[in-house]
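The form predicted alone is given below as one chain in structure tokens.
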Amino acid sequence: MIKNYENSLREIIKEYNIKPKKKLGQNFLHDKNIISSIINNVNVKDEDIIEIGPGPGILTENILKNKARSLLVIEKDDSFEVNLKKIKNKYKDNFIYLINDVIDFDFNKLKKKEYKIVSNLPYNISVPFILKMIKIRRVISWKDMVLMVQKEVAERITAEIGTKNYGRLSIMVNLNNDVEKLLNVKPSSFIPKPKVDSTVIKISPKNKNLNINEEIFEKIVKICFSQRRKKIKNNLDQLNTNTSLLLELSNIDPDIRAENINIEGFLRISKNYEKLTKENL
């Protein structure tokens, strides 16, 4: 086992002349306690794993050493390919790497359909990545995701109704998932040190059929939070429908703001909007 992850990471950075790219949000994790906690929470043994943004591969090698059945890594930065090839030479049978932007990656290409997902996500892709994976779960039936994200993003995802952080991200992630904060991570756990704290979160699907039009639901939520200080009726007036009737059918007070409506309320608005739209065709 690697005894000093920070020294090992510095050796890899020096050997391959790796220069962390600020524009890609690259901060490399070296803290062995955090790495161990991530591995334990993923429970990688005999599982098929996808790691996003492996970078120098410290977490990658630990996933493999803990006997993952298979590991697929997706890395945008081709400067890491030399080191990924080195890992491939050690773990020929159960390691695959792809040089690709995960935001554009077509998960339909994957033969296996059930994975656990782990990542020290670059800050600049954390929200679009999470929203993408939630949206495509019917394509790739992931079991759960253990992700390192900016602390502020974790707070938005786990925000309670009525708080300033409660919004579109909170609703879309929690619609059909359970979210758990696992631990907070200080900047000193990374090379280079980021300017903000991070949080490891676990997102687990609820595996229930909500029987909703997801596009309409997302549209409703987006409109309702488009001007969050406005009353809900004023935001919904952007829709081509009878707003007063829509809110009456949905049992929603027209004078409240979106931040005071729970997920069930948005579900009612979404379903009634779809019903009214069909009736007016």
Given for the second form:
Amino acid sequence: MIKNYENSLREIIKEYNIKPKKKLGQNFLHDKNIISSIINNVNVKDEDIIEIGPGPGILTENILKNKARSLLVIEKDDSFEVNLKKIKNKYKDNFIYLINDVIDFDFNKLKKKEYKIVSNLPYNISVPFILKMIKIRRVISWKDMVLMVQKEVAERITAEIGTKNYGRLSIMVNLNNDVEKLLNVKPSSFIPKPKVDSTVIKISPKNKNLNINEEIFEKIVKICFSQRRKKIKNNLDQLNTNTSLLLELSNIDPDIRAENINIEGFLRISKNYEKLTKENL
Ligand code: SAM
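Can you return the structure of this protein in the form predicted together with ligand SAM rather than the form predicted alone?
Whole complex next, starting from this chain.
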């Protein structure tokens, strides 16, 4: 029979007098099936893992019980320090906790290892966190990330070209990663219940050499989607360059909208923009 963690979670909440903080996205996961599925999809055995936002630590202890080689957790809320210390006492050799805001955290400080990243992400930081991790692949080379996010965020990440969800997030994540939707999770799997459904996704780097300046690419994508309803040529006019020439060289129809341009199209615009700026055109 599958043991559920609902009672254990209620006990932890009572023992440590935890009052879930909405502004830190504190919806704690107790559903054993979902936790097992996350652990299996990460495949934690003998791996170096980073978990963001361990909170009461149920997922955390499961990662350790399933024989991760090492586990580093980063938690913003210092009221969880008491229970994280207790976990540390049990797993002295391979568990480290840091009380830190992951958005400000400098990943340069970490030992150079190939980490796997796991998190039931707090809703308010899911997008900035994912964008940060994609940018810092040059600093720490993570193997893959298994993340619980709001269903709507998962839909934006996996959106098809030409749909209303297709935008900067879809492009930045899919530029050099494969994305897989693993499972949908109902509010009843959490305490307290969130108002929205969640989805567990897996992001795995493709490690292709794109041969681009990623900062320029990001700038171009941001400008192109700054006003979604506008034609691409009008959005690109914000750049100090010859827009018609840029689009002609990139083989993009100036009258279409950003939502109808695929990643290869953005790559061409970005590379040609770099070229034109160098040549001062
Ligand atoms: N891992 C636990 C679970 O699955 O039940 C808790 C998940 S809860 C959705 C999100 C956790 O992230 C909370 O413990 C919260 O305090 C923490 N958190 C929120 N913002 C954070 C930030 N900026 N940096 C690190 N942790 C954060």
